[in-house]
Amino acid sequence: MNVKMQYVNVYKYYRNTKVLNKFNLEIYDGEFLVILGPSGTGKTTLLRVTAGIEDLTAGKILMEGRDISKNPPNKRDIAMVFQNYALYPNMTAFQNIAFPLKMAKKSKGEIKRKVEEIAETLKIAEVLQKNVTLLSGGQKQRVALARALVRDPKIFLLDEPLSNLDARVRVVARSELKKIQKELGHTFVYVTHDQSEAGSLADRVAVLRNGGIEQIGTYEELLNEPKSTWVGDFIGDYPMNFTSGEYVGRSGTIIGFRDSWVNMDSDTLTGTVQLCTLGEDTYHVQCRLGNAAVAEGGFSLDDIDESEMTQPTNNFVKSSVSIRVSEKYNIGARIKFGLSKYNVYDSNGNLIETVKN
């Protein structure tokens, strides 16, 4: 795939705070890339330095191999859609969309043609003559997107543009946005902290942590094979479960697994893992919960009661584990569930191996 944009050792400091810290990333032509991360990890700052709204502290940003790091915003051929839409309240929807074309000194005929074409694509033709203050949140979002699209830039930057919409409208808008991107074939870089958006929109997801990329891949890759325990804990509706264990003679190894192989329902049973080891030859996880016997290849729960089971045993390591089941079990019932897949991490939290039984 052709590289559309590349960040090379990018740094951004605010006084003594490193917001972007040796940031490196390649964005491919025509892809929908989502930058995902918790608040305060530098997502919006990344877009702002890309658009030229803020200067880099160090490093380079390349567009199709050309360094644009020192170019002013209007010379970067990049359009940005802001979280609050940044529409001009004294203008109609038509005037807002037409504004960048007017600044580029396009003819009135060309402006009218392009605005009407993009309005038809985004299904906002009927509101073009309305003042934007009279539009709904979904309509304002489309006007802001249309204003970016009408310029036909090389890259679109979107800073959580759906966050101000209610939940139902947001789901519909996500679907429409993805469809528009695929139809136009443009490169989109979308910032969000919402994993549902990342999973539904992205060709690839770049997980941002401490100003750098912790892992990049499809959402399914991040979910199933997180490269670090931090990603495993962060990605997914439920964090990955972790227990301490041993792996081929190494001590301090962490074993991580998800509950996606369990039929999920509203009922949740919890116990306390007392021991977890990984056999060198069989590669079976063996765990003890409370006074239950070790079950080969899975967990076994005995004598469930309402209190946590915390009796220590020699060399046992305590850790919490949640089990989601499709049937409701009474207190005192015996259940068993198996691990069909799990990941093994070293003591620094880095992935060693993904094991499938």
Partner chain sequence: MEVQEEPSIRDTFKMSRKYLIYILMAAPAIAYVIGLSIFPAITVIYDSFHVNGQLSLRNYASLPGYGLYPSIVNTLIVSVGALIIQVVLALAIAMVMVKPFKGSKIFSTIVIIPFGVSTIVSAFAFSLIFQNVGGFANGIIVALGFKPVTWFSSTLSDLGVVMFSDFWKNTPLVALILYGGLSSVSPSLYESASMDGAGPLSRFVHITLPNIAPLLSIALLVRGVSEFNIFALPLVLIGYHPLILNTLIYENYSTLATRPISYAAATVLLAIIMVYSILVLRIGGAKQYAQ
Given for the second form:
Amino acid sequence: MNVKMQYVNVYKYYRNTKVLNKFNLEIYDGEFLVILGPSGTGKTTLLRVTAGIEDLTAGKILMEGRDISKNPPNKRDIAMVFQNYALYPNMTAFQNIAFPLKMAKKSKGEIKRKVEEIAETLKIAEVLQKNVTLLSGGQKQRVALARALVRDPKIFLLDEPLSNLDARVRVVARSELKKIQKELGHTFVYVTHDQSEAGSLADRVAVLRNGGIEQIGTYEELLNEPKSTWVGDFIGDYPMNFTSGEYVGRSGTIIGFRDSWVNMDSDTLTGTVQLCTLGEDTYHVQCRLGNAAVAEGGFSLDDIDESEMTQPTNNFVKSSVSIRVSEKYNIGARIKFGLSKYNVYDSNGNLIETVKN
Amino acid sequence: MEVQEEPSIRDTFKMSRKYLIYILMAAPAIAYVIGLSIFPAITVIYDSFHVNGQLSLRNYASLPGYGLYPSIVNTLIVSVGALIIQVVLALAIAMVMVKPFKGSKIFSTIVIIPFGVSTIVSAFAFSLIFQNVGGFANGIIVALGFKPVTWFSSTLSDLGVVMFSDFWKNTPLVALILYGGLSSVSPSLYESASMDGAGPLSRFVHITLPNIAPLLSIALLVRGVSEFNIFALPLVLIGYHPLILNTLIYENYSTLATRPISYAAATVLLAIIMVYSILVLRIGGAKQYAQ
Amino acid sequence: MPSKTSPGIYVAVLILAVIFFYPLWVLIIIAFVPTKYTFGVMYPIQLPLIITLQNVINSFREVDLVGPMIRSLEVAFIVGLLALGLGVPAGYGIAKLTARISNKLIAFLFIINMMPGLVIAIPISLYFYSLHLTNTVLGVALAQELVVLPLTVFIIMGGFRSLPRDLENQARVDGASLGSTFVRVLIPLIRVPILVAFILSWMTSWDEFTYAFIVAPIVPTHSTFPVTLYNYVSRNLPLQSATFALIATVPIIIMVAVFQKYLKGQYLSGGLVG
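I've shown you the form predicted alone. Could you give me the structure of the form predicted together with its partner chain?
Up next: the whole complex, starting with the chain shown before.
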């Protein structure tokens, strides 16, 4: 795949805060890349630096091999959709969408044709002559999107474009967005903190942490093989379960597994139920693991000691794990289960290997 | 491709380039203001302390002979008196304006219009109203069966005419400022206070005043400073007798020989205005609103 | 308890309205009532029972009313336009700086504004004399600019600050240069603050006396309307002065009436708060 855009050792400091800290990333032609991360990790800054709204402190941004990091925003050939849409309030929807074409000095006829075409695609043809301040949230979002899509820039930057919509509209807009992107073959860089968006939209997901990329891959990869306990905790509807353990003689390792990897037919692990709450269709059991030797899996879980847990090697190691079961347990009950799969991390939280039973 | 290392201190300073554009855009206006006010002011102050190129206090020493002290007293009397008249009238207007009543639009137009009327026009109108013999004011007074008043009979009455005449043009501004404060007071506050048995006076003292206090101090600052600067009004109404600071400055400025005296008097005026501004800011606490 | 307007309000309204209208009323009577009922009697008539245009016609014949008005118009427009020319970029620049710096700059401008006009006007007129600007329309305008510039900058800055921050970024990303971002996106959005700043500057200049008096002293062929009016008043020409005063006040009355809502809004008091 061709590299469309490339970040080379990009730094962005705000006074003493390092928002982007030696940031490196390659974006492929035609891909839908989702930037995911908790708030304050520099997602929006990344887009703003890319668009040229903010200068970068050091480093380069290459577009098709050429350094664009010194170009002003209007000389970068990048389209961007801001989170609050940033529609020009003194213009109609038509004028808003036509604005970039006007700036590109396109002919009147071409502008009219292109605007009407994209409006048709996004189903806003009937509101084109309305002032944008009179439009509904969904319509505003579509106008903002249309204003970006009416151009044919090298890359599209989208900053949480669906976050202001209500849930039902959001799901519809999401699938339309994906469809348009694939049909037109556009390269999308899409910032969100919504994991379900990342899961349904992304070709690849880049997880940002401390101004750099913690992990990049498909959403499934992030879900199943998080490179660090941090990613495991961050990605997924529920955080990954972590517990300290001993792995092939290496003490101080951390075992991570997801609820769905719990296999109740097996009995390699033993736990004591601490809490049992009713979830959607299953019971949610919080149980404390202990005194279970798992010969087959090649690791054993230590008898977990509370005092040990006050100084864990990783914040996410808990003395108890949550698993979903289909029956209600009483507190204190012993349950046995096995794991179809688990990840082993070193004491710094970095993935050592993934083990499948 | 060369490897780029972590940015140095210099690189972080590079970001302020963008700010440079903003500063450059603001620069002409600020330079204009500095060039046309600070420099002239410094010239005045500098010249006032020099006689024949020598550092000297002689200009100041001879100031009293030109009527400095009475003019300062007169200036203070006019300023304080005018301020009181304006604040009282403005408060009345603002309190009326916040109430809904028929014809409120016409009313506010009538009371705001003088804001745009030229000071000279205002001075002229009042010179027609207040005349020692005849005039419009005495016309009304006589028609009501009283004896006509000799308006310009003493220093104090002269100053009184000036301070009263100043209300017309300047009350609207104070009223607009106070209106801004009053209109932000929730009516429910008054209602609950009157349910608690608070009379009109107590409501005014306990609700209205605290709510407009900051705006009042702003109005006092703005108007007070302008009040010390009134020039056209006394010039038309009372000429150079009695003197106020500004007419003293102008009278001496217009003769070349006494020009240094006018500089010294101007410096005194500047000092008074600065002291007044600091006092109002300190006492009124307008500072926090100037943020 | 329904809030009913008490009759006391109407008494207050009536008294205040009469007080504030009376000076204008006096000018109208002097200008439009035959002199034998005004200056011809001990106590001038209080109601315009007999109306004549003769005073006005005579005034136009006897003294120059049009010249000073035209000069005042020229000065006011130069002052208003220059205020925008300097104030719009400055307002934008200051709005973009960090609040800490911009507040200091605004405070500085307003402190300068408090300097007594006469103190500044006198040395300015000496400068202008050597630049051949005394007794010129441009000279008066340049001096008066000082009075209106701080408020203009403040109003414009407020306008820019109230805009969504990403709007101009969006315009830049959409391919607009800095110039067309200004012309096509930002300026249309702050047209109300621009209008208000222009009107206030215009009105201030129309009224301004001190600077005009010092920079263009009483030379009948060069002074603005307030200075000329002062000249007529001091030459004891009350009839001509009243006509002149009224004519010069009519545009202001119309402007105040039309733009009342802006004067009542945050612009004026907001400017003074700064």
